[in-house]
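Only one chain is given next, in structure tokens, and it is the form predicted alone.
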Amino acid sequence: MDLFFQQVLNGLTLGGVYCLVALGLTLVYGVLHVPNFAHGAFYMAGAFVSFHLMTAWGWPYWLAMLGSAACVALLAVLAERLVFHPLRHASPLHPMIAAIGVLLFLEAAAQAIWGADFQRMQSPYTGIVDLAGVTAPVQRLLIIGAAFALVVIVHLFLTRTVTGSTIVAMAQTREGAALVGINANRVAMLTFALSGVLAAVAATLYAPINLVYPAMGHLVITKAFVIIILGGMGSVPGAIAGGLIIGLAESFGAFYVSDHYKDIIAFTLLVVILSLRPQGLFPNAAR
């Protein structure tokens, strides 16, 4: 039982920092109808931000996450207003090939700078704790409550907030929203920002126990979208939902069939699911 418990705080672990990703990637597709490939790159950069903070400038963790965030929140804007926003009326395959040539320059400027080997990040949170016979490393506990906190703030400044209101507007029906007097442009760049940081804290979360390198979004990003298919595009609760899902299968399909098969089994739930309920777990959830 001991171990069961042990694959379920493994696949909490992997589930928050899933969530985080593909909430961000599923605002952008749900106002954009834009499917944004370059947020692996993002997820990447925030690592690498993080990392450099902490071991060029000595920045303490929880600033340099908050750093990363704000540079990686930028970083997006600004594709969003050099790249994505010249292309909002072109076809649908414009975006798409621009958003990868966004991933492909990002991960060549990170090689650049800080070079293709792998970096180990340092965390401050290095105990072991011990919860009724589970072993629970304090950086893994972190992340789960971290991730399913910025969930829960998220959430509330979508359906609570004046400004999130505008963002559900938006990917309700963009005509409509225009209609009354909602700025698309403005509207556009939050989502851009508000995804960036997602990425960027989901990275600086769990860089300290994988590791920091120019493709390290590629994977990341590949279940995101799995994630937000399973759950409905442009579904907020289904990219929750999926993220759960596809941590929870990793970590217990890793443990009880074979660590070199995880990363297969999200592909396959994916298929079967979808074979079930092509519209996805929650095609009509609230945004």
Contents of the next structure:
Amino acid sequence: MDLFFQQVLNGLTLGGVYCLVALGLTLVYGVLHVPNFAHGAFYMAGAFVSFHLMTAWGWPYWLAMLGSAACVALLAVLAERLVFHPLRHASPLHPMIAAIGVLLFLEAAAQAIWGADFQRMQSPYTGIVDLAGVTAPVQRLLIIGAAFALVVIVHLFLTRTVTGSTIVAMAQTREGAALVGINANRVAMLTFALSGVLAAVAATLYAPINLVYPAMGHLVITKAFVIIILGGMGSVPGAIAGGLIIGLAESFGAFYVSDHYKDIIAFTLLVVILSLRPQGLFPNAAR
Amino acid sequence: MLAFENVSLNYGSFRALDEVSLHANEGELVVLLGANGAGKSSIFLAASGLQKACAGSIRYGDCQLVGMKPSRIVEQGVVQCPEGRKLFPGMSVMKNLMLGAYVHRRDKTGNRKRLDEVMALFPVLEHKQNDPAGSLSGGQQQMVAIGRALMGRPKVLLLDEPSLGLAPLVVKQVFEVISQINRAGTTVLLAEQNAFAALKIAHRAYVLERGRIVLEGDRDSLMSNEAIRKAYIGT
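Given the form predicted alone, corresponding form predicted together with its partner chain:
Every component of the complex follows; first up is the chain already shown.
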């Protein structure tokens, strides 16, 4: 039974990180209909900036996370202004290809600055607590706590504040949003900034139990796409539920089936669920 | 107050508006009549800045609306209630209405007062205010759409086919409310296929065909115009 709860803990850790990444991806898709492949690069950039701030500048962990969130938010806004905004009237294929371009560009840039080596980020939280037989590294508990707190904050922001409502409004009816005087450009920049913050925080949370390297975003972004396809493209509750489902499925699959197949589970699940429910789990959910 | 001068609008190679000139004076209720595809919606899209006119000018007071951002146009007081309503279906009625006041978001007391006025105009919405707008009936959704536009405190209200798809009794209610809004001092530009009902509450009207204005006049002259009666009123 302890092993079961161990897997739940691991699944929630993974799920928390996936939720944050998928949330940013689904918000951008909902508002701008851009499948932002570059989101994986934002994630990678978030990890590297935190790593750099901590090792080269000696910033403490949480401050580095904040700094990284600010940097990646800026990076995301720049990508929106310089790449996606000029393509807003082009056929949907163009922003998609441009997103891949941004991904490759950012990866090459990271490699040029920090090298292609695997780096290890030190977390100040190296302790291990014993929760009724379940071994819980503090960093994992931190990931779960911080990720879910952030999901709640984002949810409150989207539903309780006027600024957050403009994002939801534009995702639901673009034209309606323009006709009440919502500035589409501002919402687009805000959404990209928010997605950047979420990616950077997710990366900084997860990096200490993983490695930091230029291609680290690949697997995360493909899984985030699986999650938002499962949850319904553009759906916020879908991204959260999907993130948890994939996280738990991976940790249980890795343990009960085989660790080698861990990364295949998400995609298998995608094929199975889409053949049963082609519309996704939360079709046109209240975004 | 709002004046189109030789406005043309193209969708690709299709000319939706061809040198349209029209105006609405302060306090007037002006009706645009015409079949589907005659260009009524294009006039509104151009006025709201959602489609850019390729020639001509749209003046509102001293402002030139051509080339202005949609959000700026709403701030100026030209507010559209679009065809198909374009509500936020997943949000509550209350939230839809409050987002209508988005450009006045800092004036909380003014918005609350305005909300009371809108609720007085559409008492049914009072009980529905926490329901998602998408769950309402067509007539109620239309009321939310008009209410949302009113929350933007329009000086000129652009109403695009508010009676579309509604039951006759509801249509009557909607037209009564529009007339009431106009009598309270708001200039209204109303596009309608329901010519008889629209002309009854109008001061003046324009008739559009294939992107051109083919006829204009005050209510009585159009009501008695033989061609109009045949084409649009059916008597």
